[in-house]
Every structure is written in structure tokens, then in C-alpha cells.
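Let's start with one chain on its own, the form predicted on its own, as C-alpha cells.
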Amino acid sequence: MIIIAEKLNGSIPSCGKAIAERDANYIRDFAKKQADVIDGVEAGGFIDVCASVKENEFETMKWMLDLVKEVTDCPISVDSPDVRVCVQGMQYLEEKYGDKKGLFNSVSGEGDKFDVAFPVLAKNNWDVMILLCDDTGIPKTAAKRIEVFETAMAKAKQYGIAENRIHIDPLVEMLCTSEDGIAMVVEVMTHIKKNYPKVHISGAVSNISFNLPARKIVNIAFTVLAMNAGMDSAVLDPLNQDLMGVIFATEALLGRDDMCMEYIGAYRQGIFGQKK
């Protein structure tokens, strides 16, 4: 599973309030620990960051990004739902930092944000994020979420963007308010996997379980699911050892992990199972 980091967000409150008061300390605690984990990881992953600030954003995260850097040389996923913030944050590191691997979160089908961000992504090496919506907003069934996945890869092929460098979210919504569970985003992920093997499936995995109690629970249920579904990437708590224990446990029962020598690993590191 490739892990991309959720805790440096500026919408998660103690994140906001460390960047509202330029707790540069904090940041960097965040990132070190969550790059511990990452490092521990075969599939390795990204540092998520994202400023969600309404006014000045760019000058935030490059402030964030600096401050990871301090600390770690983990590949960062610069995150806004600003593609232009996204293709600053990039180049930033391309620039500063002359980073070649990171990931580009995130773009869609709405407005011009393809056109915006691949002309970009197509001169070098980094990964996208791709939401399955567009300009009519959040498809409600299967079929429409995979017709928007189609027009993506369309667009990506035009740009000359391999389909191992993209990573597909499903958009992974409120299970309280489903009818059918996640049976709808399992079926995109499927169709995903058949036709389309070398392109990551991702998704925030805490999504599923706003609103309802004990969410924990059903973060690490949905996780189990997904992955056997195809869920090869996911925006999530790294730090969450519960969490990190099942994704390991389901790589080695889904024979993902040969002799389970990465699940030993991984416990015997302390990502999991054993409290630091």
C-alpha cells in the first residue's frame, strides 16, 4: 500500500490552529514521524501537505513545505483543491529543492483543471491524484464515475502521462448516507483494476466514516474491503497503528507479501503492534 500521509492538513483543528499560529515546531514533529513510518514501508508514500487557508495559500504551504524539507527527504503530495496552488507547490520543490518524485493532489474533470495541471505533469516525473468528478459534480452512480475515469485517461494519454504515475480516487463518500454500502465505489474500483492494472486506486479512507460513532472501526473495515477491491493507495493516519496493523495483515492474506517478511518487518519496527 502506498501511504500518503493525512496530518499536516490544515482542515484537521490542530493542524489549523499550529498554522495559524506558524507553529513551526509542530509541523515538523508531524512530518517526522509520519516519514518514521513511511520509510518502513516497501511501497513507500508521501507526506500530505495542504494549507486549507482562504487567503494567501501558496505563501502557507511553501512555509509547510519548507519545513518539512528541514526534516525529512520523504516525496511530498502537495494537496489543495486549487490546481494552480498545486502546480506552485510543485515547482517550488523542483525548483528549491530539485525534488523529481512527489504527488500532484489533486486534479479533475471540472473546469480546466486537466488542462491546467497535465501540460505541467507531462514535463516530469510525478504522480497525480485524480478525483472522478466533473463539471456536473459528484457522478451518483457507477457507471458515470467510470465514463469520468475514460475521459481522464483520455486526457492524460493526450499528455503523454504514464498510467503508473496516476492514482485514482473514486471519491469515497459518507457510508451513513449510502443505500448500498460501498458496492457503487467497489465496481469503479474493479472496473479500474481490469482494464487499467498499472494505475493506483486511492481514496481517503477516513471519508467513509463521518458522522458515525466509533469511526476508527469502519476506516479499518473499509480499508480491509478496498484493498481487495484493488485500493493500492490511500490519504490516511499513518501514525493510527491499528490502522497500519490490518493493511499489513491484508497485503500478506491477499498474497501480497511473500513468507509475510514485510508484516514481520513492519512489527518489529513498531509501525504497528507496538506502542513507542
Second form
Number of protein chains: 2
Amino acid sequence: MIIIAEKLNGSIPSCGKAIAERDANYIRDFAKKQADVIDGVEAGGFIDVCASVKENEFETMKWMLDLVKEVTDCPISVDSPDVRVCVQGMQYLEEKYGDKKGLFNSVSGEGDKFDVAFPVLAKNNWDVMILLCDDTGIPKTAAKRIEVFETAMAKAKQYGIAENRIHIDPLVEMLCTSEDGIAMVVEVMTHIKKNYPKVHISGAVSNISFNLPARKIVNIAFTVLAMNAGMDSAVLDPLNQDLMGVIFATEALLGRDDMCMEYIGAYRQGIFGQKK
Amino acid sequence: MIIIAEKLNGSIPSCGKAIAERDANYIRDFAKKQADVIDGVEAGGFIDVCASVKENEFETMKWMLDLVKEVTDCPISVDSPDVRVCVQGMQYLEEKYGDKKGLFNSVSGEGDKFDVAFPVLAKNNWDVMILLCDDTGIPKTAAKRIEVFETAMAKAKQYGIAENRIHIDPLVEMLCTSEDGIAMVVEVMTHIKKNYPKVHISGAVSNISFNLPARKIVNIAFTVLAMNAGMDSAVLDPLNQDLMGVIFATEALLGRDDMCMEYIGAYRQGIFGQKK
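The form predicted together with another copy of the chain, contrasted with the form predicted on its own above:
Next comes the full complex, and the chain you just saw is listed first.
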């Protein structure tokens, strides 16, 4: 599982406060803690950096990026709803630090996003997160999401972006208002895995539990089912020990961890099951 | 999910001690606590009673059964590796308490077990747990386990035992020595569900994590995957709040809990997410 570590995001209240107060230690601390976990995961991952501020977004992101680079070489995910800010963030890391790896987070079928992002991504080897929505919003059916997906893949191909650089966020919506559980999103995942086995299936795990009590429980159960359906990349909190433990356990249960060596190793490293 | 509550089992050290000391309060206390959880589960369940003593097993079981009956009307699972003790326990509950519902736990293809148990079960409406092993031991392949299953089903049919009274334990083995994760047992479950949709798929959840650290994490991930493959009955600890929460969450994720009402109800009843 590729871990996209989510703690450095201005929309999280404590992180938003740290950003507003330019609390450099907060940023460095969470960058380091998350990187330590990612180091213990075979598939690796990215430290997501999302300023989530209304003004001077790129300036704020730059301040965060420099702090993250002070403490870790872990690849970074430049995260903004504004595709142009992602381009700026990516180019900043390429130019100042020579980062050859990273995640462009994100693009979608909305407006000119593909045509802004893909020409820049065509020149490097960064990964890219693609959300399955377009100008009509988030499609309600699996068939329509698959259509957005196929459009995105055609565009990516046109720009020569290899399949294994692409992470698809099928846009998991909250369970509490769903009528069929996660059947629709599993259908989308199954289609992707079957037709493009090298494409990563990703998503923000915690969206599923919005408005429900005991959210971590729902996130855990969702993660197991999504991994079973092909999810191999996820935006999540790597400091959530139970969630990380469940990811390692699921890899073993799905037959991808011979004799549970990865599971046992991660336990010994303290990635899960140790602290309380 | 049908809950077969596992805490009253002499092979659990604290319970074994309580049995040896004839500590009636221990038995009553765990019977009541487990029954309270089962009451909050739509599919219901059974309080398992397993003496696990070398001598006078039925006498010990009887002492336990009377204590359980003092505090709850929840159906009981009479549990012994000795099929004749199960028969005695079942008949005791039928005669003394008029129990029309309960679980005979268990039979298998070993020796004359089917022919001892099924004629008695033919006369009542109790459920029965069937383990997929025979005189050759626990089969190593899915094909051989399915063969044992088909033999058991033929025997059950011969005695007129309805499919919906049957719980199949496909015999989950420890993950730490498995080469394909749970692929083999999922294959067995899928066969059963496809060909006999009314038969319950069951099993002892915690066997999967034997010899691994942080066992509860593995048990949780296994439970989600097994439910996805059709498991709708399980021997487990209903006082394990995280496990119970994950079961309710998985039902919702699999589309069986409209608007998460069961999940939210169970949370409000304190079945999970409340106590620490």
C-alpha cells in the first residue's frame, strides 16, 4: 500500500492553527513522524502538503515544503484544489531540491485541469492523482464515473503519462447516506483493476465515515474492503496505529506477505500495536 | 451476523480457573454481559458453553448451563469436542428448560459423529455447527474441504436437517504459516454461498491470528474479508468493542444497513465505541 500521509493539511484545525501562527516545529514534527512510518512500508509513499488557505496559497505551501525538506527525503505530495498551485509546488521542488519523485495532487475532468497539468507532467516522472469528477460534478453512477476515468486515461495517454504513475481517486462518498453501501465504488475499482492493472487505485479513506460515530471503525472496515477490491494507494493518517496494523494484516490475508514477515517487521518497528 | 459468544470456555485461563473453583458469579456475569450484546444484534446469537475439563465434562457443563439460564433466555451453544456430551447438553436444556432453540457445537466427518448427532437433531429444531474435517484430519486443499462439506450436506439431508439450521466452520488456520493468505478458505466459503445460500458460514475468528503479535488487528481484518466472502455467523468475543464495531460497519459497507441505522443504534447501545 502506497501511503499518502495526510496530517500536514490546513483544513485539519490543529494544522490550520500551526500554519496561521507559522509554527515551524509543528510542520517539521509531523513531517518527520509520518516519514518514519512511510520508511517502514515496502511500497513507500508521500508526505502530503496542503496549505488550505484563502490567500497566498503558494507562498504558504512553499514555507511548508521547505520545512518538510529540512527533516526528510520522503517524496512529497503537493496538494491543492487549484491545479496551478500544484504546478508551482511541483516545479519549486524540482528546481530547488531536484525532486525527481513526488505526487501531483490533484487533477480532475473539471475545466482545463488536464490541459494545465499533463503538459508539465509529460516532462517529468512524478505521479498524479486523478479525481473521477468533471464539470457536471461527482457522477452518481458507476458507468458515468468509468466514463470520466476512460476520458482521463485517454488524455494521459495523449501526453505520454505512464499508467503506473497514475493514482485514481474514485471519490468515496459518505456511507451514512448511501443506499448500497460501497457497491458502486467497488464496481468502479474492479473495472479499473481489470482493465488497467498498473494504475493505482487510491482515495481518502476517512471520507467514508463522515457524519457517523466511531469513525475510525468505519475507516478500518472500508480500508480492508477497498484493498480487497484493488486499492493500493490511500490518503490516510499513518500515525493511526490501528489503521496501519489493519493494512499490514490485510496484505498478509490477501496472500501478499509471505509468512507475515512484513506484518511482524512493522509491528517490531512500532508502526502499530505498540504505543497506546 | 449471528454471534456465538465465546467467553464461557474452560480453555480460556480465567474461565478455567472460575470453573475449577466453581465461581458461579464469574459464569453468570459473563453470560449476562454477552447476552446483552447479542440482544442488540439483529441476527441474534448464542452463548457458547464449553467446560473443557478432562473428567466429568457433562456434570461441569450442566453446572454452567444452569447458571447461564439463571440470568438470560439467550439461546445456548452446547460446546464439546465429544459429540455425546453435546447430545447430553442439548437434551438437558430441552428437558429441563424446554429450549426449542440452541446450537449443537459441533460435529464433523470424524468417526461416527454425524450418525450420533443427526438422529437427535432430526427430532428438534436446533442449529448445528459442522467442522470440515474427517478421519484424515483437516484437508489441505479447498477441493478436499468442499468434498467433506458435500458429504456432510448429504448426511444432513438424509436426516431432514434444513439448510438454514446448518453452520459450517471451514476451519480457518493460522495466517503465519499460510502461503496464500486466506485464498483457500475464501474459495471454500464462496462455493458454499453459491451452492447453498441458506447455509450459514461460520468459524472461530481468532484462530487466524495464532502466533502473531497484535492479534486483535488480524482478527478484525479477517472478519471483514470473511464477511465479504459470505461469513454470517462467528465464534467471537462480543465484549471486544472494536471487533463488534467493525462487524456493524462491514454490514453497512456491504449494503445491508440502510442509512447505517443498525450501526448507529449499536453505537448508542454501547456495543462499541463507548467504553475505553
